[in-house]
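Only one chain is shown below, in structure tokens, and it's the form predicted alone.
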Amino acid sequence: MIDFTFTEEQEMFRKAAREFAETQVAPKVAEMETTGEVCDEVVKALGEAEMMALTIPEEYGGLGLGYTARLIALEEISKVSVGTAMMLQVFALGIEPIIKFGTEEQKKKYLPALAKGERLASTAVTEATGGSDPTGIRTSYRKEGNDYILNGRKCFITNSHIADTITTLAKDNENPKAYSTFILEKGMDGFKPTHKEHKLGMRGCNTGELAFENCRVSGENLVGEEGKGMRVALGAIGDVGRGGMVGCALGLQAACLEASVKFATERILYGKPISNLQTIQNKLAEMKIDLEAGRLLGYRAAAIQDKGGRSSNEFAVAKYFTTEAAQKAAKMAVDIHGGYGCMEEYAVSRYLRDSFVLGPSAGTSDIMKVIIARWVLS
């Protein structure tokens, strides 16, 4: 027998990230989407509600409830602000590597911090000749003795700006074949954060680009063997880059959807609500038939990761529909609202802006099409 329900503590914790998003992050919505930064308060709220332990052993300070509950949080969140959910999910996707691959002292060194919310993560793995192909990134490194000497650059990276801790892939500069992942950490000499992007979309979550200019890395804050952290960048990539992606794109359908039932009831034309409408209807018909279809995907390969499986392919197919559905629905809210969808007093127009960057994040559509063909093919 196969349960799709949820368990009792599940549907209370639920319950609690939903009350979370309402009363923390709601009334900070229109302050970051005006400032375009990262409201330092909900950073702050996220760390005290223990949002960023999710994922983190118990042993290391965390609550380890592990990927279902972290869907659940992120779409949640995301149903209030999708900018927040991203930063939450980079970095969760910054810690992985040290949950999965780090040595004991790195995870003695890093994780109670991080679980605390006193220090921030991310990852960077883009550039601007390595994306959807990680083997096109130029970042390199040469040993030094006992270190590890880092130059290069990465772009669109989410919490660029803020992270203090950051797990980034490079390649060996005498092997090209070669990449290794590495901890670094804020502060560190020749790293900085450089250039801030500003976004169509999630504008209150930070992208930018670092810089790396003979940065030196401790040989301690190498993550797994030398020569083998592409396994390691993508290996989080796929089973959580692209898991928080799914919770994201979840929370903004939903989000659409609730804003246009209610508009559609309240909104009367030709004397009555537009709810009557056949057209309005088939369009709240396939928001929904999407979102529990996109659920069914997404908490079924976050079930398969729960169980100590793998799921990254599982996730690329959920990845591939949520997200191409949160577009759908954005635009079909913004159709329902009619002229009202363009104003920005109403959350649709931001819903549409930030459907478009779920999209290439974590891998672009057309990229999990071809992930999900080579499975096929397998």
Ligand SMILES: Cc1cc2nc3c(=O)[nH]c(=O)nc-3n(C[C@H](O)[C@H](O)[C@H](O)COP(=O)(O)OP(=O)(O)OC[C@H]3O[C@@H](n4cnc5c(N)ncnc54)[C@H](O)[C@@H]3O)c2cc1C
Given for the second form:
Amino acid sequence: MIDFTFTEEQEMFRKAAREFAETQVAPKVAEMETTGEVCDEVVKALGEAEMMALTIPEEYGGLGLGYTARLIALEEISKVSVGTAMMLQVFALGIEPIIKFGTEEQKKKYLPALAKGERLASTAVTEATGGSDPTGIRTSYRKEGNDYILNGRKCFITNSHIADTITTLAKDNENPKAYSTFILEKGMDGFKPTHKEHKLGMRGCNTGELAFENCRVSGENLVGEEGKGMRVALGAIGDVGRGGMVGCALGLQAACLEASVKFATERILYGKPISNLQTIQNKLAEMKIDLEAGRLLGYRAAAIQDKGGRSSNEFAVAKYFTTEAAQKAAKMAVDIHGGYGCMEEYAVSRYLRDSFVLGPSAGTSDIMKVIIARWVLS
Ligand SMILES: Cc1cc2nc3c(=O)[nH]c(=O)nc-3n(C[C@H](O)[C@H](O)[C@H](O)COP(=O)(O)OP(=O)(O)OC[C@H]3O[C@@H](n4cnc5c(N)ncnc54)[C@H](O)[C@@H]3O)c2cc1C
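Same protein, different state: after the form predicted alone, show the form predicted in complex with this ligand.
Now the full complex is given, and it begins with the chain already shown.
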């Protein structure tokens, strides 16, 4: 039997995540949009609320609640701040290689502090020469005894300047077809964050560049087998990366609908609220249809993942649908607000900017279609 309902625990968790977002994140949104960082108070509160612990197994200090819970948390937080949700999404993406492919020593060393939010995480795959095509990356490593020496630059990295533990992908400079994944730690010699980006949207979180200059990484920090790193990195992006972006997109869709319903029922034209106008009602109905459909796609993929299956194809469908729907919803929300929608004091103008930044992260819509077509044709 297919059960389309959330459990009582999941409903309670959603309520708690919503309260958390409204009380701990919402008051800081304006500040974070200006500074381009998730502020320390929010990071601390996320840690205390165990939001970083969701996907970490209990034996390593996590909650082991899984991917449905993570999607619920991201949806509720993104409804208030897409930037904060993005910070949290890439945190989980960064630690996934350690959870799935890490040695016992690596898990014991890194996961407990990450679960408490005492350390922050990220993943660094993209480079100027390798985004949609990760085989184009140029960051390379060479072996020196038990160590690896990394050289190169990563761009568009979420949490670039605040992460303490970063999983990264590099290619073997003697065998350009072999890639390996490494754990980097803040403060390692030859490793530093450089340029900070100023983004179109999702401004409330940090995105930037990382540089490796003869960065010496111990063999103990190799994740998975040497030369098999592409599978480690892409596996995490496929499930956790795409899944996280679905959570961010669903939250934004829900925020657009809620703001539009509020405005449409309060704005009086011709002596009546504009919610009486059929054109406005059509937009609200379309937003609701897309939100419900997106939720079904996203939570279904998360449920498959929670049962131990791979759901990267299902998440490709959900990511394509929800990120495109979020853009559509944000445009309709701005339209419903008339001139007010173009003013900064109305959140829908931020939603529109944010909606455009959801697309590229964890793979563009074009790439989702490539993946979906490959799935269909196989
Ligand atoms: C806000 C933000 C946060 C990010 N955070 C991270 C992070 O934490 N870590 C990380 O590693 N990366 C991160 N990224 C990078 C992101 O994964 C890449 O931007 C994305 O994979 C696209 O790569 P690109 O920007 O190089 O675009 P390109 O790959 O250069 O794509 C350019 C255009 O070509 C199209 N295209 C490319 N290939 C094909 C194809 N085969 N068929 C059809 N069309 C194609 C694309 O759809 C796009 O329209 C982030 C990006 C953003 C915007």
